[in-house]
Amino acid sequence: MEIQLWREILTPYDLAVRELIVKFEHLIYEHRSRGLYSPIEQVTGRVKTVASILDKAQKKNIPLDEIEDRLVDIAGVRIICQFVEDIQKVVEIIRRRTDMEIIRERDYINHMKDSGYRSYHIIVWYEVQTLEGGRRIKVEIQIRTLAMNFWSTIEHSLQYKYKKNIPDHIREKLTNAANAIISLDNEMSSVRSEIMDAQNSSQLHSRIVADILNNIQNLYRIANKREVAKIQDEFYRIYELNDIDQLKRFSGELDVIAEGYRAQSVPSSEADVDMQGD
């Protein structure tokens, strides 16, 4: 295969990764904007480098003209979850989607590799639109917890350093660390509901504050500046109390005030329209 063709070959894979990252990040946004807990915490992606592709093809004895057919991880998307329970929820989300077709699934969560590696892998077909038209791309989606991802990142670096021949004493430490990761994930799962409540409360607090600030900003355009300054001072006073119920009450009262000012400004605008109609 000619060197200059690699960029042309890999461009659709890069497009697939970029699009999927945007789509999964939008799922995070949709959950949080509706006040829901998102099972997806982070999303990353990459396209294998040419060197990595050639290395894997050589190890698997794959001819260069069969690389795209036989390698399933040229394009990769990694979905990071907070809890083990979230992984299956993400898997179900992917299964229900109509913009990707599942080819294969591998559950390394319940069937951990001998090395200690744990993750859930899904290979999908994903279609992108290029200058030459539609193109179906194989993408590997890895789903794992933050703790699993930490272990996997370290293990991958060691594999690279030792050319897949990690010394026994280091491998033993990796195994111990993998067991510790399992314990950590289990401990986090035991307080999952409390953590979710705390995070949802934090997100609710942020949304209420954003709504209040937006209302105050809009009032500066239509209300008496001194009155708005008093409202702003009251907001700062309540904010310092760190009481979400007080913030909710203040936000509701501010909505009523803002609506009143908006209602006052409507008649003059409607009158102008009526006069223009006459």
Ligand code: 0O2
Second form
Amino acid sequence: MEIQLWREILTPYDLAVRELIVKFEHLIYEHRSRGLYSPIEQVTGRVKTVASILDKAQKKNIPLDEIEDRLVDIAGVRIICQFVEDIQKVVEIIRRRTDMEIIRERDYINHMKDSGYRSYHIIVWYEVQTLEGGRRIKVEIQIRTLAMNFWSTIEHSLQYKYKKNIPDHIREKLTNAANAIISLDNEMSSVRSEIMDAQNSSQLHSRIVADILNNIQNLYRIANKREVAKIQDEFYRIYELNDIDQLKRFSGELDVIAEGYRAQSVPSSEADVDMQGD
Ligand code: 0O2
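Next up, the form predicted together with this ligand. The previous block was the form predicted alone.
Whole complex next, starting from this chain.
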């Protein structure tokens, strides 16, 4: 058998994981920057350690030179959602993407494993560019709720501690906890729209405040300092009212003032540009 240079073998997997994290995080950003609720809450990823690869190959009787063909989770990305309903939304997003091709899906949400494990798994082909050209990499994407992730993280650590032979009394507690997680996710789903509204308005609030402060900062450079100080005092007064409609109104008025100053300062700068162009 050829000598296996693990660092070289794993480099494209590392690239795939890092690229996919950026792409899924960008989806969060796209949703939030448009004021939309993001079905993705967090994204993490990892390349399996060599020890874990060797363990799994041994357990599944996979010859070392077939590892890359037969192990599908050397590269793993985990997408965490707030609500069970979000999982299917993320699955749809992945199905629509053209930069990953689905090899297979496993629904451990509706078909919980005997251990109590719940998660949605999608194995995809994903292409990375390396010095040798394009390489198609298999990546396992696990999609689950925050609560499911909490359970599986704890259970995974216990599996590691007890070398997969978790004592019965602990197994029983884990089963109880898995049932509690189902109830917790169901309870959260029943107040999903209220929670989403609360989060959306909190994001909207932060965006309006950021816009106002940005306008004040810009005005500070071009407007009369006393007028800007008055605007800032007015902002703090309205902020304390804790009323989003008042903040929106103030932000709109400030936009008009800022636009007025911008309009005043444009002719000279445009003239500068025109002169430079001549
Ligand atoms: P690690 O350490 O997380 O990498 P397959 O050949 O694909 O049919 P496989 O790989 O066992 O067989 O597929 P499966 O069952 O879909 O599991 C893939 C991964 O899901 C596991 O990878 C775990 O990360 C997770 N998983 C599956 N079952 C359980 C479970 O009962 N508890 C926990 N905590 N996680 C689970 P690895 O390589 O086993 O582990």
